[in-house]
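The chain below stands alone, shown as structure tokens; this is the form predicted alone.
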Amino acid sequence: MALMIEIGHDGWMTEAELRAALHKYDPALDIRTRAEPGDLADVTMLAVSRLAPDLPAMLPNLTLVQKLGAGVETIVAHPALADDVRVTRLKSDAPAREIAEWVLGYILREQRQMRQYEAAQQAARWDPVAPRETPETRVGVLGLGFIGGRTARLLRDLGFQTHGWSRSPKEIDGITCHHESKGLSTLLGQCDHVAAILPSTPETRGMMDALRLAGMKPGATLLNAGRGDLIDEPALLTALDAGRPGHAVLDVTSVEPLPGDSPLWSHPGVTITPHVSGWHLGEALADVTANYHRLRQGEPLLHEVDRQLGY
């Protein structure tokens, strides 16, 4: 039994770094790469950030795909992945904390008028503007799972009027929770900042369409640290021109890397970050080695995904 690793894209850790990190938890782990594949029939587990189109067919005894992160939509829908191959993901505190910090950082950027001061400095203009008061500000979090829940609690603890939305009812102390379509409309219409931390599922793809965007509070900030296909991007550009929302901060886009000719780059109402809101995996890599041994011993896997639901 062997574990193959493949990052599948640039701009993150290398496979050599990943191998070294995994060997800290289990120095005896048999880790393969494309460059050093050995006998591919030995590989029963694959750990990837992005699953390449050709890789599943190369591994005749593949039993488990471990996602090195949370989002698994491209893996569960992978056309070459056999139906009986199991999928697991990571639930790591490190990227959850970092995503919550990313959301907070860009909310504070709006609260403290930082975009205006950056523009004023370029024009050598001394132009004081009153900051927004935190207790008078409503923030909303779309998605109240592991990461979204942590984000909502951070905002709550800093004194924001915090709202959250999920598909099914939830209760979190100090957070006004909404659910279903009516609840989403209520949250969008009330909140000054809305952070989306949702997986990509048939229900969420395109959820923020022209109608939903038009229902946002005028001048609100829309932040997306979940999946890029949540937002209808052409509709977003039109909505920004109408001031609903007033600004969008996108860490994820429908195509990544974002093409150089995308109008999102140059629109004054858009801030782009290159899918960096949650970077480090921290101690969650221990779960990769744990799942390797659990698979070998026939034990329940950590954070297994329901392939039908997509999460």
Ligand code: NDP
Contents of the next structure:
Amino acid sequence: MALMIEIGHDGWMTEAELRAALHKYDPALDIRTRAEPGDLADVTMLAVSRLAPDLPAMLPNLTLVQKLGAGVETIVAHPALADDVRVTRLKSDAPAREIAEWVLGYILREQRQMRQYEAAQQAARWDPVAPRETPETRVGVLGLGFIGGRTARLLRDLGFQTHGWSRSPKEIDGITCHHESKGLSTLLGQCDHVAAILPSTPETRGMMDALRLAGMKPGATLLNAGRGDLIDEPALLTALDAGRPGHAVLDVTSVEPLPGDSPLWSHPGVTITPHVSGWHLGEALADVTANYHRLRQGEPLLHEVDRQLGY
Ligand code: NDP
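Form predicted alone done; form predicted together with the named molecule now:
Let us now look at the entire complex, which starts with that chain.
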């Protein structure tokens, strides 16, 4: 049994760094790469950041694909991945905390009028505006899972009126929880800031369309740290021009990197960050080695995803 690793893109850790990090947890781990594959029939587990189109067909005994992150949309629906190949993801405190901080940071930017002060300073203009009051502000979090749940609890603990939305009904102390389409409309119509931390699935793709955007509170902030395909981007540009929402903060876009000629870059109502809201893996790689051994011993895997549901 061997583990093959592949990052599949630039701008993150290298395979050499990943190999070294995994060997810290288990020095005996038999780790292969595309450059040093050994006998490919040994490989039963693959750990990838991006799953290349040709890789599954090269591995006749593949039984598990471990995503080196949380979003599994390209893996669960990978056309070359046999139906019985299992998929696991990481659930790590470090990126969950970082995403919650990103959401909070950009919400506070609106609460404390920081965008306005940056513009005022450019014009040497002394222009005091009252900050918005936290207890009077309603925030909504779309997705109440590992990351969204943590984000919603952080906002609640700071005193925001906090609402959340998920697929299944939930009860979370101090958070008004909604579900189903009607619940989403209620949340969007009431919240001053809405942060989406949803997976990309057939149900969520394109969900924030012209109709949903028009149902947002005038002037509201829409933040997206989940996946870019949640939002119909042409509809968003039109919606911003109409003031619903008033501003969008996007860490993720439907095409990444966002092309230089995208109108999102220059629209005054859009703030872009380049898919950086959750960055560090923390101790999550320990779960990759744990899953390697669990697979070998036939034990339940950590953080297995439902390939049918897509998350
Ligand atoms: P989880 O699987 O723990 O939670 C997903 C949440 O979304 C759940 O509350 C789930 O509802 C809800 N959900 C899923 N489908 C629907 C739907 N159709 N309608 C309503 N709610 C739905 O995922 P995480 O919180 O760990 O991560 C969420 C996403 O964030 C990841 O899938 C990934 O794409 C993205 N991400 C982005 C990063 C970045 O750097 N920008 C970094 C890490 C992750 P229920 O609770 O009922 O199942």
